[in-house]
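The chain below stands alone, shown as structure tokens; this is the form predicted on its own.
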Amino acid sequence: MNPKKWLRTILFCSCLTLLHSCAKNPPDIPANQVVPTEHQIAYQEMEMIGFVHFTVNTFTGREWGYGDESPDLFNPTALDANQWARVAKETGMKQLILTAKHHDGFCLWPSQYTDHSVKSSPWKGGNGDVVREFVNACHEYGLKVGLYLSPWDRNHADYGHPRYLTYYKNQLKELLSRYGEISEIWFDGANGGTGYYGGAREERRIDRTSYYQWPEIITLTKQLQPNSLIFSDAGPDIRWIGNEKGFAGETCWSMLNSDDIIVGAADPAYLNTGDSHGAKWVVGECDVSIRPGWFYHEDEDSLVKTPQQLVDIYYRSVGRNGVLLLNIPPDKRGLFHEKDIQVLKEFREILDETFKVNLAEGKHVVSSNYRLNHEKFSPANMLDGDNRTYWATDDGTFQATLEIDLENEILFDRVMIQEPIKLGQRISEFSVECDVQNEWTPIAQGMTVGHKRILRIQPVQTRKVRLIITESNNIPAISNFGLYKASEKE
């Protein structure tokens, strides 16, 4: 045969071997410009993770420590950081976060830069190390670990001078590099203001857009803890959600311009928003205290949440699209109360009972438009249970409507849209309509969808249940549709 014959064969041959093999396996939909790293994907996924706030403020009564705080003052009389652990992993946290040194500069570990810490205090004779306690029981239970280690020290002596920044990123790398694999670092803006730095009980001011220099100590986080996620009103990995109340917005992008927000003065409706624009996947964090406070007082024992506060609260962030960091602090024993443990078990209940089971799941859906008619995006896809799979419409189509038939007539009264996140965010405005009396009625509507998007309705009974996606950055696609019935105890 003629070379030149053979080699054209050869190439026709692969090309329809190529072809039949797209055709059986066609690759997923092009992801957006903007996604998440598989380590967000993760965060995203644990839905729910704790805040464990603890230090001498627990036996002042403060909130913020000043800085002049003894340390004999910090002496838990029954600490056990298993029960933490297993409340958390018990009531649904995949993680739980320890303020390793909050505002006053008291260490809950041994640092050989400070005298400031567990080891000049009473507890364990001055041999005790909380974080390593705190790591261990994670382990434990299988939690993930993640560490807050406060910018602003009220007590130490250096604060607001360059060299301060040194002994920080010496407690930095005692933190990274002691305790094992740190899933997040925890970084807030409360920076500068009176204290007792060393005895000057003074006031002092710093310049927060270079002071802590930011970005070298986010290299020197990577480098030590590649795998770890950092928290700041600006990330890299996760944002503030703009308030301490745990409420995402009702539209929630999970990427943000980043580069121009300064840690400590962001602006929180931004934050709370995201941005449709935005040139960084940065996952929106809804923190929220089940007191009044962050650390524990006796007279807010009476003040805890109810379960049907925090069912709200979750609505209101994981149903947004947020992460929720809820704080439970110990008590002057050194133990979840008894009180904020009953209350995160009917929690608990209350969101297993709803949720328990999809109303729609495997049930028969139409869309008007699926990719190349191919099961691997077929409409079936968003009712099957499982994350990976998703429907999808065919390039250029931004427009799409899905229709669920129940079989029978089903009561339901929250409704719940998942994205494939690996691709992007995508959807913009949707709206969902039920079958009233052969006429198409509409129940809810959104904007933002992203991880997990939970709509709240009144109750409706019908059999037929339409998603109308209006508008989408990119050809929509969807992961789980669900429909429940909340618990009676809502």
Ligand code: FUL
Contents of the next structure:
Amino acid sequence: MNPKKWLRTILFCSCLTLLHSCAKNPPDIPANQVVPTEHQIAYQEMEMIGFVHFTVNTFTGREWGYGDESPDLFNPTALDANQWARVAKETGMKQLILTAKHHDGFCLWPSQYTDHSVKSSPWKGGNGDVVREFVNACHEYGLKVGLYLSPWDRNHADYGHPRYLTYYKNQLKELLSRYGEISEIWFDGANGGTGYYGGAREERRIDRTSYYQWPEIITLTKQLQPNSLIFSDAGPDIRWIGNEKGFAGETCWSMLNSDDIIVGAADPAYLNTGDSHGAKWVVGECDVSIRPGWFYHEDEDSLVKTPQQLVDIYYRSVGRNGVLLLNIPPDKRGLFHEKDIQVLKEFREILDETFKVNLAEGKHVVSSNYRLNHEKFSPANMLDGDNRTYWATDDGTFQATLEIDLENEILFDRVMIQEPIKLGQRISEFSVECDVQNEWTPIAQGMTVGHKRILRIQPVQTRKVRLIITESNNIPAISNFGLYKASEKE
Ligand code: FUL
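Form predicted together with beta-L-fucopyranose (FUL), following the form predicted on its own:
In what comes next, the whole complex appears, and the chain from above leads the way.
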């Protein structure tokens, strides 16, 4: 064979092989322009994490310490970080975030840059390190570790002066280099005001747009902890959801135009819903405390939220494409209070009971369209219990109907939908209908889905359910669909 012929034959054969392997395993659908990082996906999948607010405030009864609290006050009698981590693990949390330093400036680790820390306290004769014990406990129970380092410091004499930034960055360096992998670092938005400030006892205001030099702090954090995710009003990775009730918007995009957001002066409504046209993926984190305050106060023992209230918060956070960050403040002993533990356990039991059986799993489903008619995109993928497989449509098809036959009449009152977010958040309008005496009757509707959307509906008993996607910013895709009957205890 002459060389030209050879080349043609080889080219022909390679094309055939390529076509064949594409047919066997076609590529994923084209991803949206804005997609999450691998760490953000893992973060959204955690769904529920815990907050641990603990400092001198625990002993003074305050929410915001003034900064003049004596370290002598910090003396937990039975601090046991293993108890925190054990309870968190048992109740379904995947990560804990500790207030290493709150606005009062007291440090839970022996920082070399200040004496206003555990090393000046009577606890363990000044030789203790709460951050170390916390990190070890998280490791012991397989939880990820997060730390809160308040930018506002009401104790430090230099607060408001550029010198304070050197101090702040040094503290950040200590925390991010001494304690192994830190998965989330929390930059609070509360900033500037009255304080002790090394004895000045005055009001200090800072320019929120420029004072902290956020870009430098972010670069430093990522240099020291490349896998960490940074929380603030403006991300870059995780954003505040705009309220402290733990409620994401009914419509909640993971995208945001975060560049113009000023930490501490963001528009809560914008953070709450995200932005369908947002240029960055910034996951919404829904923070809320199990008690009225963020810190433990004995007089709030009777005001711990009920398991049912927590379940409601779960639906409004995790069920709306957010991550729930639930605060459980240790008491003066340094332990989660018995009341809080009891509530958390009942909360977990309710969720486990409700979501134990997906009544739609493995049932027969047909779609108005599925991509290439290939099994990789078949509607059966959304009922296979595997979040990695998904249904999707052909290019150009932005609307679709998926009809599920439940084989028998089934009673349910929760509908769960998930998108394969590694490819972006797409769906912007959908509805759910069920067959009532041969008539399709609407039972739920919404705008966004994202990682997870759960809709609470009136109980219905039906054999046929359909999901109608009416609007999508790209061809739609669904990785999971579920029907559940809520626990009687909800
Ligand atoms: C707020 C703080 O001012 C509260 O004390 C608490 O830490 C909460 C999580 O964030 O902005």
